[in-house]
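Presented below, as structure tokens, is a lone chain in the form predicted alone.
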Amino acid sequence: MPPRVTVMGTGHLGASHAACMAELGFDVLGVDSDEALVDSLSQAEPTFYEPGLKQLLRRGLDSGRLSFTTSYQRAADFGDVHFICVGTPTATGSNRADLSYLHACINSLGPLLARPCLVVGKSTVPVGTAADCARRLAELAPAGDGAELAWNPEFLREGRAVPDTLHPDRIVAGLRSERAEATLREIYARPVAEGTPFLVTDFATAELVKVAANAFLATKISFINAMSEVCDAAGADVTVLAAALGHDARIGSASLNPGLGFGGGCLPKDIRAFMARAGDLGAGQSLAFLREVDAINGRCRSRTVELASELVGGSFGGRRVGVLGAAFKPDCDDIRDSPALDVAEAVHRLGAQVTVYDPEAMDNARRHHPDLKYADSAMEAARDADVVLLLTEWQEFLDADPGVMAEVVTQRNVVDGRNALDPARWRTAGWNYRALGRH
């Protein structure tokens, strides 16, 4: 009989993981202390936008393989494998990770584990956390050594959480026993059969894989954006430079996209927490370069504001600005550390009337940035604008007709904050097109 699975924490990671585990054929119980969230998921209504997730939730619920609860006791009685998917946000007043949700989960679940099971951490944590959790679990669980810990970091991309879970590019398993390995191999039998590598490591390496991957991605993004600063100074084209670099097999083109930089709930917080943890371990100098990675990313936002200011004559006072995009990336509604909204707020503070449109993130944006104006479409956001800013590269913005949009603006000025538009197409329609790192 296949192991029964619980998922502790049903935010973005947990809800996606629970639905996908049910899709893979397991009986799954999602657990969360938020009763409203549990009720919503029980109706196949996720509280965030993720392509394909709602349909997957509905299939899992209708099949009877998926359900949700607030009861840790029910979870302990139900599950053979308990995945911990709680959040690890940045601690107040510090760059370190706040592990309070993780500790609360271990402290609530541990005393209820009266039979052999595997507890699997998926949350992004500072190196050393898994070993601490294993010690705590051993102290709490009535099952003793029968309640074992493993660490299996997640590598989900928002907007691609479903395919990234069902067809991952690698599975990393921090383990201490053959039993734990056998259990996780059974859980991931289908993707492994499809060819996904299954990498067995110790706890510390498993924890580091996740944060190291995010640090590398952030570094690659900031590298090409640093090159865009040089291109601006030299009169070169950063998009052609990036394409040429991407043909080098040692470098590759993935994540080598110049523009407004990274944001969201993972990369910024994870690289800062990684630096803080390295400092705790006496290895702070080894990650000193990440401070400049972070700084370059911030400069992308201020440079975009400066570019827009140039197009409207050097001052935003009395100007109208149309902003296309609020989410930190397309195909999600996440506005955490959103470069788009950061730029929109900066322009607003400089005296402009800013109108924002995003296909999915409008409710979140309105709630957290009530001082901005909002429109129901890209055309309405651009209406009477002195400059239009493309800040999140949603496909509908890339497909927009610049000739049609030209009819509603006051001035045909566009800043392509993602280097995603076709400059020739927009210039042919009479627009003054500008982007970071190209002329």
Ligand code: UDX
Contents of the next structure:
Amino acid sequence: MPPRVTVMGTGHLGASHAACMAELGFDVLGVDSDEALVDSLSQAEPTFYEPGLKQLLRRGLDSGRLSFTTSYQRAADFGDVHFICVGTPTATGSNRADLSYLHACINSLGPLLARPCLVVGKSTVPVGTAADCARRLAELAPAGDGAELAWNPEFLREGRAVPDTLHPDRIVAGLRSERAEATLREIYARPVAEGTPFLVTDFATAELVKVAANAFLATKISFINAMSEVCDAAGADVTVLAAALGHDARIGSASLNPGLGFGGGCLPKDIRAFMARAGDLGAGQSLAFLREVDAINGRCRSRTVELASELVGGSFGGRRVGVLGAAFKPDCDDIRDSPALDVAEAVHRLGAQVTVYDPEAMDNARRHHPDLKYADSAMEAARDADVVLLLTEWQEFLDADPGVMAEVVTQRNVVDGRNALDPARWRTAGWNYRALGRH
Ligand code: UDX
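Shown: the form predicted alone; wanted: the form predicted together with this ligand:
Now the full complex is given, and it begins with the chain already shown.
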């Protein structure tokens, strides 16, 4: 009998993981304390936009392999493997990770674990957390040693959660026994058969792989954005520089796109929590450079505001600004720490009338930024604008016809915040095209 799987916490990570585990052929029970969330997932209605997830949920539910519940008791009775996918947001008033959802999960599930099982942490946590969780589980679980812990960080990207989960580029397993290894190998048999590397390690290394990967990606993005500042000073072109660097196989072109920088629910919070944890461990100096990575990233936002300001003559007072994009990146509706909305808000505070359009993130943006104006299309956001800001590189914006948009604006000024548009095409249509790190 294949192991039966539960997924504790059915947010973005958990809902995607549950649907993908069902797709891989396992019987899966998703568990969340939020009744409304459980109801909507039970009807294949995710509460966030993720390409392909709705269809996968539908297939899992229809096959009878996937269901959702609020009951920890049902989960404990059902599961041989319990994946923990709860959120670890930034704690109020500090940069540290708030582990209260994780602790609540262990404290609720632990006392119900009466038979042998493997509890597998996937949440992003400060190094040392897994060892604490293992100790707590041993105290709580009636199954004693039979209820074991493993740590198996998740590397999925929003907007690519389904392919990233079904075909991960590596599986990292923090383990303390051969039994735990055998169980996780059974769970991931399909991707491993496809050639995905399976790395076995201790808890601390597994926890660190996750935050180190995010710190590296953030550093790479800030590196190219620092080069963009130098290009601005020297009159060089950062997009050509990035392309030339990317051809070096040792460097690679992924996460090397210069522009407005990184946002979202992971990179910004994870590098700050990593710095805080390293400080606690007496290794603060080792990660001091991440403060600079964060600062460069913040400057991308202020430089974009300055560029837009230049285009409208130095002052936003009485100006109209059309903003294309609200999500922190395309193919998602997530606006957490969104660079696009940060810039939109800054320009609004400087006196502009800002109108925003995003293909998927409108509801979230409206709810959290009610002071901004919203339009139903890119063309309506651009109507009467003195400057148009492309801040999230959705395909529909890249496909927009600059000639048609030119007809609706007051002035043909465009800031390409993601270096994603074709400057020649926009200039030919009469636009004054500007982007960071280019002249
Ligand atoms: C990231 C990691 O990629 C993923 O492995 C981890 O599990 C969670 O954090 P995600 O936040 O979904 O995933 O997005 P990612 O695609 O990495 O982009 C993060 C931010 O960086 C976005 O705001 C994006 O616009 C920006 N970015 C990305 C750049 O500015 N330049 C790039 O070249 C790449």
